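This document starts with one chain, in the form predicted alone, laid out as structure tokens.
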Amino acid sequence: MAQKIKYASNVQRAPAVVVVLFILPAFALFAAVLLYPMASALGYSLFEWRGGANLVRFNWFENFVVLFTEQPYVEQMPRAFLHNIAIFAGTLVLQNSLGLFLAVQLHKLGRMRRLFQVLYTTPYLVSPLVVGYLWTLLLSPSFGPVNAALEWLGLESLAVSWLGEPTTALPVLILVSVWQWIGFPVLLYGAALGAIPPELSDAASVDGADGWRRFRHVTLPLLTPVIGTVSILTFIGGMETFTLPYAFGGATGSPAGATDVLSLLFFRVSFQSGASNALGVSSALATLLFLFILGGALLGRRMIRAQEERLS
């Protein structure tokens, strides 16, 4: 027996100089990937780029000061703004509650569930873009099925331009991005639900609650952490989607701007708008939707936690 803890001790105790062999390699790749990236962004932020390193000039916050002072950044930059943050909502809500739904759904299945669970995540492990293409063909007013279908069932007011309607484009591209990704709430929901002992809810049914009291009082408590989980990441996805939008859109966010986003103003400023300072103003852009989202991730992370502590 002491031989046994003795090894034990042994083996708990790493050599620092292995613990930093084990972390390197995946910290060198993620600074040289996010970190490096990050900081480099800030740095040319802070910048007035004239063309050469001879004509760069500090300064300071006068790039920031420009997005919220001159066109076109005072009027594209509220608009896609908007846009991010009406994703965001619509995909969390349609996304947390269909995801949930069809998890406990999938959860009573026996041995179809795995079939179900793979067809729910098949979307989102295709390209954006080529969801984004594909859905664009689909919803052609000229020869595609969605609007042959409504015809056809005699719906001629409904088969309408879908892409091409300002009223229709954000809600569409809302609808898309639910339908690629709703495989990974059901997963993830899927698999809690997997983790709460059913001993719970048979406790609960004893008590006389009935279906909807078990999953209100019991199930949704314990599921906390997962929906924290899902709405953080759905809120960085929202805020930082790109490729969609530009499937359906373009780099301008067609129709008149109705699917522009914060990362298609900053594509359009970087590479498009051909200004001296573009990469000044793009970086003081993208600094600022990454201090957006950290922030959001961080006060979301705050109201989850304390949500886990006040139902412990």
Given for the second form:
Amino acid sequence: MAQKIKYASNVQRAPAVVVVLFILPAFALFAAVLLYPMASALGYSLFEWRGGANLVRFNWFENFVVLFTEQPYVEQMPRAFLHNIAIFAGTLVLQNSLGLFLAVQLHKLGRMRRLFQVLYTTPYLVSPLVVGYLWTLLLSPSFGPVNAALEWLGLESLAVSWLGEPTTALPVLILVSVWQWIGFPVLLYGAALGAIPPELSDAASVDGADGWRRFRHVTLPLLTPVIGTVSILTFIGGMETFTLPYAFGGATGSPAGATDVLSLLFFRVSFQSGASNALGVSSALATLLFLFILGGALLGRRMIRAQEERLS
Amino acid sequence: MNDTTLTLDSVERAPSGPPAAARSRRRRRSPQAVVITTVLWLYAAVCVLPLLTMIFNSFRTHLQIATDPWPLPTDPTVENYVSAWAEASFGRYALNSILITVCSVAISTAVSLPAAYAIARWRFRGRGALEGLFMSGLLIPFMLAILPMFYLMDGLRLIDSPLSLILIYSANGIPFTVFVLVSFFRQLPGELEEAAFLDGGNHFTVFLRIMVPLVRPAIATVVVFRFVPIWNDFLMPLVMLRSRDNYTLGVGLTTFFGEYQNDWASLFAGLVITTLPLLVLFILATRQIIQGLTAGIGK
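Switch from the form predicted alone to the form predicted together with its partner chain and give that structure.
Below: every chain and molecule of the assembly, starting with the one above.
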């Protein structure tokens, strides 16, 4: 309430011309380059196109039907989708176990905390393309340092072609994407931990709660909102990931489609397939993905709300 | 009863009379604490060692890397950088990336500043709707926009021009920039403007001379946080650029990795060149980045 009154006293008026002059540059750029293409994007998927952007006719949901009935989409789309889900699930599990553990332990440190935060966040700031190529070199079966280290440790049997085998390529992709991303949850969890009044935890220990129970019943419920927010961001990131899989397996998700994801499929259909109606089909794919992400994010928010109410 | 639930742990800590420093020193010595500290350092090594390997190997020759991928560079060479920079046109790519990133950040900040100021400080019709419209841009999935943007740029004959990327990134940065700046402008006291008007200022001079300088910290945050994703973006340049002379570092890196497959030393140098500006930025603005990433949580 106090905030509102203060805010109201700040607000002033200006002549309409001045307002327009202040707003117009941002609005024009935003509307022309972002809003207009976005609005047309939702319509693209409902039309048939020929050779680029030549309109043929309105064909209702036929492009969506094609995705679910015709090759190669009917084979590649579910596979890519499962890979996206695996990347999301793997990241979710690791950031809420390892990531949460690291954040809680860092929170107990004094001066060293900032140093660890910086070290853990560094991979997050490096381009996913650089990360992908770097790990391709590090994991290379010929002169990769990782396999050299494994052999030095006497673990020759583990020194496989990590990104060359379909069975190991996806797990490696998941682990590397966690390696890059996890500093972000660690930082956010740390900030949320810092906002918990120490009296709460102290009160619980006076009441005789041990470390684990204090964490479970005092700290964890207070972290639910931030864990929820980060999980939704992880979901969006997992469903939209493009650059890291591209660096590992190129546009086809090699080996044998083991690292294929939806955005790579979209890229292939849009720019490499040469199909006459590529625009219609790939727009349908992008629309489906958009709806799935939107639905998932909204569902996630509802789940967090419910969880918060249950815990409080 | 409470007494029955007292555990060893809390008994040990029960006489918590001594200062916190003594307590924490004792805790650090316990076996559990040693294990935890080890884990923290191990994970730090997992984070940093790959990046250090990248940097070290970029100063070694291909032969040295092939025979022994681990040790420190004993007689460092800058040969790899010379060949990547000159022969593999990384100099050209870096220039393109810098031009695109700097222009995009500058344009989106320049147009967002007055818009954010108007939204934050003035009452006018449609203000709420306008703010909501800008905010909706934060939720736009990039993939859905790629094809329409591609055909928009195609129509403007801007395919294979850095200008297409500058336009896209500038527009794409507006929602975030407005969002951050509005919250800063709102915190400034109203008396500032009143005083400036009494001194004979008009809306433009008050905005430029008084208000913009006051939100400089917010501008710094916005610049840092727009710089990183634009510098790192790969999909847009991949779609929009055709000729080698216009490549950004990301797209240049992909052709480089195809052509220099057997020259690992140069590959590592290429990776470092692509990352270096970000590392410099990170070192210069560590505090800003960490505060920005955790904004809105805690204090």
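Numbering follows the first chain given and starts at 1. Just so we're on the same page, rigid core means the largest C-alpha set that superposes within 1.5 Å between forms. Small disclaimer: the values here were computed from a predicted structure and weren't measured.
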**Asked** If we fit on the core, is the Cα of F22 displaced 2 Å or more between these two forms?
**Response** yes
